[in-house]
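Listed next as structure tokens is one chain, alone, in the form predicted alone.
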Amino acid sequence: MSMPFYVAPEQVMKDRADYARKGIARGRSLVGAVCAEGIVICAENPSSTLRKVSEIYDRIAFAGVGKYNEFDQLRIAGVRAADLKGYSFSREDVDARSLANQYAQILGQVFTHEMKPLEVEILVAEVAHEAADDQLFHLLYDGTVIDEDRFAVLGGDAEAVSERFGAAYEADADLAGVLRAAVDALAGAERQLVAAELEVALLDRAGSRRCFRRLADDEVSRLIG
């Protein structure tokens, strides 16, 4: 009987992190941020019938780059979980902070576990009545969670974006200043992002209950100018 090959945790994590990251650079960026009006994302993504940026509760939103089919599953995961325990107990007992820590388990189960570790970053946002209780959780392929302070860049060239953005973008700015600061910080130097090119929603502060809202080109043309 033939001995098995030794390989050390350290690489084999070492491995599983590397493939990862690879898988996700090769994705576009997003960016989602606090403005006046509430918690704006925007994800560079030409495809019409795929969403990056999905609602999961009343004042929730859900946005991931990689995979498509595998941050997708982790999507349809939170909208379940969400409901039931909205169901159960109340709606005001559906946070952000307790969906971020079941994602946290998933993917550091599979990252621990599994042969090949989820390609995905995502992000759970929840607006408050005040933008200083804002919530953005930027969660890893690992499971690493990140409490993110006013905005937060996933994806692709991520840190490139995130430079180009922070320089540009002021908390207290209204929903079209900083739109237009995501897309200048997502095309960069050398492109020009239209309308048909992005994904945009709002989780509107104003909002009575559900405060999700997609927008459509012609209200992203008009907001970017």
The other form holds:
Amino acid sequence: MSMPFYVAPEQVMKDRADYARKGIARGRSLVGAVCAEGIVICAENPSSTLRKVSEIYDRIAFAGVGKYNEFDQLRIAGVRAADLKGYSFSREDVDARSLANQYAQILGQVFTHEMKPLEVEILVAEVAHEAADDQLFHLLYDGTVIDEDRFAVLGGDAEAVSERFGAAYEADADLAGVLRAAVDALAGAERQLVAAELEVALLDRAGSRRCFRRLADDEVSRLIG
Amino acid sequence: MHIPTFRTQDDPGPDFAALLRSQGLGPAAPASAVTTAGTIPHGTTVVAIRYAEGVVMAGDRRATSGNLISHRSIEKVFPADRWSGVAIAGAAGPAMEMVKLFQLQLEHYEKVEGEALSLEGKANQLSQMVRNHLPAAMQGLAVVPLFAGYDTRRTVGRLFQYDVTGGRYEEDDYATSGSGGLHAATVIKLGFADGLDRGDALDLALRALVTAADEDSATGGPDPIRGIWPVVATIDAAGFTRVDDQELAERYATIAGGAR
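Let's compare: the form predicted alone is above, so bring in the form predicted in complex with the partner chain.
Expanding to the full complex; the earlier chain stays at the top.
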């Protein structure tokens, strides 16, 4: 009778984490940040139909990097959970924290129990009436939840982008200022990004109900002008 | 919050009603006639009129339980989404539930698919919901809505009327529903012209509701003492806009001046 080889659990986890990180590193990055008008999410995305940034609920947005079909499934699951909760209780009871915890549970479950981890990183953002109360939850492939302070950078090149963005970002800046900083950080020193290569959405702080709004290319061009 | 997961073949797609059923939250039809449990509130007269830029929808504010007035300020005209509205007549409880579900259905579809349904698609959705409600209607809980919206692809206002079986009928000019609907329809029929402007269409809708309230005890008239006016909304290229009470009060004052 043949015996399976023994592999140390540390090694299994490390292999899975490496695998997930490699998958995520292949994709492009995105930045989510608090600005005066709300929360702006800016992703480098040459496709205008396969979205990385989407609406979940009235004041909650979702953004994902990595494998498109995997984070899109998570997005749809989040929309379902939020709509069901809003239907059963009230629209006010739907919150980003509880959604982030549910996502963490799914990601953690898949990471430890399945052959292949999900090759995604996601951002769950909720805009409040005051900028100080905005919430940004950054979730990693293994279910780790990071409660980001003013901004979050996701994706392959996150560390470098985060460093560039952190240097240019001012927390009380307006939409145009934050968006310019985000685009410059995503592009880096050698490149220039134009509106057609970007996907930008805003969770509008002043909105009354559904606060999520996509910014069209011409509006983005004008803002980063 | 619980995240529902599905096997590929059971996935409800963008259908919120199917998602509710899969979670055991779908509404169940009553087991016996509801009239045996006593009278329940009913909402009455709603109208929709097409005008040059879109559609006007209006509904009175009364709900009745048999001979009694159960609510003086119920609302029967709701936005379905940004570009469309729904008005309800019939058993108030199930009607409100249907509107809530319809609004969610449109929003859910838009979020899951990343694109809003066409106006035609929305009208068909409502038709299915009315049809699914038929077992409850047979037990005395009929709901008969009106649906109107601005068709952003064809850039015109369109309106739809339904019957209790889910039959969907697109009307060219106007539609009414509820117990005072017959009287309201007569007023609109006589006053309607192609390409009415916004003000004339609003006045016509208000006059139709006044006449309905005159002739039908289940329809409430304007109530200047308490400041309760009908719910009136316009749906045009700018979307669903509720007409404010101030404007309605002024329009009613003009109508009253010429009505004696």
